[in-house]
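The form predicted alone is given below as one chain in structure tokens.
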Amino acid sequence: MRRRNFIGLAAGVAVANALPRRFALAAESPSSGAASADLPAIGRKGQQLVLRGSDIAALSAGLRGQLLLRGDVGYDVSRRVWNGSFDRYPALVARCVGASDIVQAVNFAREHDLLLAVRGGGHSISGQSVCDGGMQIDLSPMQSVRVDPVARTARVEPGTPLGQFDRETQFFGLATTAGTVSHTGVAGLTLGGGFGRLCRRYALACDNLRAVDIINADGQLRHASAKENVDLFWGVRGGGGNFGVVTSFEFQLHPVDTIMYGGAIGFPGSRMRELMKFYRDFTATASEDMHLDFLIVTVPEGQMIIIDAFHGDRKRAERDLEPLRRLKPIIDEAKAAPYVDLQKSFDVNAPWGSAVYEKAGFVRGISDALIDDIAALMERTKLVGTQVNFVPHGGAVGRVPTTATAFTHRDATHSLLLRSGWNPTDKIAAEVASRWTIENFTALEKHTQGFYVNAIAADDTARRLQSNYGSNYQRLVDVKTKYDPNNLFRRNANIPPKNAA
């Protein structure tokens, strides 16, 4: 079975009318209906509101971008997010084309006490980048990338997909850590930490962040860096979208060859115990140029195991991967290829519009007990569209001090993820698949400590989030209280400010 077939099944079914963000909103025009009628809406705390038509018209007139209401051209495209299990309808969508638009939208939401969601690439797995009845700030029109090849830096707008970022930097033989799915947005990935195929060599995306321009809850645009608004700069590197809307990211870039080495290496699921032990031992001593994702996926024929290999030094790749190949895989697609193509290779595992539910945690070593528990649950699993995934940490990720950024878990060796996928139109399948993930992760959670906030589930508790940030949590509360005292930015891995109502 070819990789595209079984991994596609494991991720869920893409929705035909849920278009990726790279498709232009052709023939759009500013909202014609946004001017006169009063509009029911949902407030920041879930209360019912009515927005006056004159206020809506004033906001619409002041934007360079578009203010969209339900029924307007482009509204349905803007409100759609990558995870097809969420079908939400904001009262207003502000499609922002610059910082001034964002300031006006934030001020409007604050002054009217509106529920607010911020959408960059739309990849929030828990659906937080869209809301029912509130305002959605849609940053997808903001996709510029400006590379300085001499300074090896890039200034990137928040709606930029990672694939576009990679293409611009690779033109100059440069790159930085930027995820594993090309249509993920730069903003959400970076604010939550930012794993990727280069992280073992160059650390997380947030570790390569030099500065941000950000609009906080008071509507003020601030520059945050190691020299200015230092507390805010610390918080945005791993604290998620808690503190405002970033309008520009400045990244440090690194020399990265345009040709790398990678691809899927597959095995039958009957070998999962053997291969998990091999993976544990192999990644413990692997070169920092190597990134190996390990997946057990359930397909109609049973389980398949995929080790998605990436090596940043193609001259050493064949030698370094030889121990894996001696295990006699039934699929071997690893080869020299352009870095930008390898960065898109996992897109098939995450098609736009997939309906998915995911739970995740960090592990400090893959113990025999964890291997036994995973093998037992997957051996009895018949539900197509389920998977268990290990993502490697280590290397440069672990060399950053715990308190240097808001991202806490520098000593973790791997992320452990459980995911289920289904057809977005099948409500019964949604219930069955979600229950599979919840019940099985509950059984495995004893092996974990902390989790990646970009993989937060919609039902994760505040207590779990507080525990996740550990010794950094109180500092995050202080930053939140200073820059967002009323918790306007709450649709995220939320850290309530002090005395939050």
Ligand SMILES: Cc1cc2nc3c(=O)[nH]c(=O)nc-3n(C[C@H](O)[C@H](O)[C@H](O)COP(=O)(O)OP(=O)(O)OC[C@H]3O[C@@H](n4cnc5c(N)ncnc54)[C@H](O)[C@@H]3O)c2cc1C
The other form holds:
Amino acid sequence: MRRRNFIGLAAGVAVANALPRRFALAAESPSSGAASADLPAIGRKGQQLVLRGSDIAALSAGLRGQLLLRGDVGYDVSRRVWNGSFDRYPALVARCVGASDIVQAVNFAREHDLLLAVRGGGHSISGQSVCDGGMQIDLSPMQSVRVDPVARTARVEPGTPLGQFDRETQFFGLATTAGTVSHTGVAGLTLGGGFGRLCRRYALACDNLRAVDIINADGQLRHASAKENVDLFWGVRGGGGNFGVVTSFEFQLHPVDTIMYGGAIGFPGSRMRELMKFYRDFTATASEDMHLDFLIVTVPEGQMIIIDAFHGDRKRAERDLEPLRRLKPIIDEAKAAPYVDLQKSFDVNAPWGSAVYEKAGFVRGISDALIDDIAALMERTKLVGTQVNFVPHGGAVGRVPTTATAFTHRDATHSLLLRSGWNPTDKIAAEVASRWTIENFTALEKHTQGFYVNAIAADDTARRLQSNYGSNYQRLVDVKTKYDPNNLFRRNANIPPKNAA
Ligand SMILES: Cc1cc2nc3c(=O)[nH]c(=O)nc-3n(C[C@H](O)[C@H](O)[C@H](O)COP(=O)(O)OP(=O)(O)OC[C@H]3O[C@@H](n4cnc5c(N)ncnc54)[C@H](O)[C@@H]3O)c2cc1C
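In place of the form predicted alone, the structure of the form predicted together with the named molecule is requested.
Now the complete complex, all chains and molecules, led by this one.
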């Protein structure tokens, strides 16, 4: 049976902005944005500002990249983010091509007390990488990947999508953990943690960081590693974009076969209780090469269950997956395939422009009570485009000590995600679908402890975030206070500095 677009951000939901992207960039002409007129803008704390035309023109003249204003060619390409439910208009977009551009943009935002958003791959689910009325630093022109096959390391620029990173490293038979949708950005994913098909074998993307170059709120470019600016290096591994703009990531790579094994294995939704119990028991003892994403999705005909199966060792894959196949799936697409193709296999279900609302939490084991609650919820759900998802952790993720990086939840066995999707132009559908996720996650939250900061929802509270970082929180506040004392970098899972002005 052919796989369908099961994540089901219902048919036709995608993608006002998907198509023209590459072509629009290619066609871009230099900005007309060296405007001499004054420009109204929004400040760091939401206050109204007026930016002087001469200041804007001076910034524009100093950049190697472009400074774009509303109406300029390329402005819409930058301001659009993956989640089509956010339609925001920054006053200025700095399309940066190098560190000097980023330093100037950060200095401009700080000196003018401007609201600032930083966009790497544009996949912030809560739309943090674009803002109304402030400045957006768009890093998407910066996409180089330099692999050192001998040292098994890679230097990656912050606008690079995961698929480009995978392609470059796999050319040399190498890879490191990257997420499961290839157009997601390396930058945001790594700074918040970074789960993916290889994480049970090689830990999180952030655990494979060897160093970063980062521009902090004072406009200084710093190198942070295990030897230099150690506190900052600790913070960027799980603390998100709180401390500055990362201009370069240095990753540890691993020898990784270019042919692996994987694909979707599907069952009717009527078997969800049985399948969740099987999944719990099966993943508890699974090989670290195996990564099984479990989804219950609502499609027009009802629910279906999709397990995105992945095995990093194709010789053992069929044997290891045999117990799952004995359950007689109605879809079975799992087979040996290039790793770079498997890394793209989910893309069709998450196109640019999808409008979604998501809430997530970590679980320590999937209890019978949680299975009952999810089954009861999904059995009564008719809303197409809703889904419940378990993502497996464990293995190497859990072997890193809790205090080694800012990422805290090493003992979680799975992430639990609730997501709803709708047509971005349909305001009523947006309200209904968001409410589905909020209300039902609230009912399930008692089974969770902490959440993934990269899945933070726009309405998550500071208190939820503080308790999320647990014993690492105070140390994060210290790092934040040192490198961003006035909370310039606030559009993220925000850690407020002490005594911010
Ligand atoms: C379709 C989809 C699939 C996903 N799959 C996975 C997955 O498999 N595994 C996983 O772990 N997560 C996954 N995520 C979540 C993902 O990790 C986050 O959405 C992440 O923030 C995306 O990074 P980005 O660079 O694309 O996002 P952006 O929207 O560009 O950035 C998000 C935030 O990161 C910060 N940021 C970005 N670039 C920089 C920089 N250079 N310096 C400092 N701060 C920066 C900013 O605070 C920004 O607001 C997925 C998200 C989506 C939408």
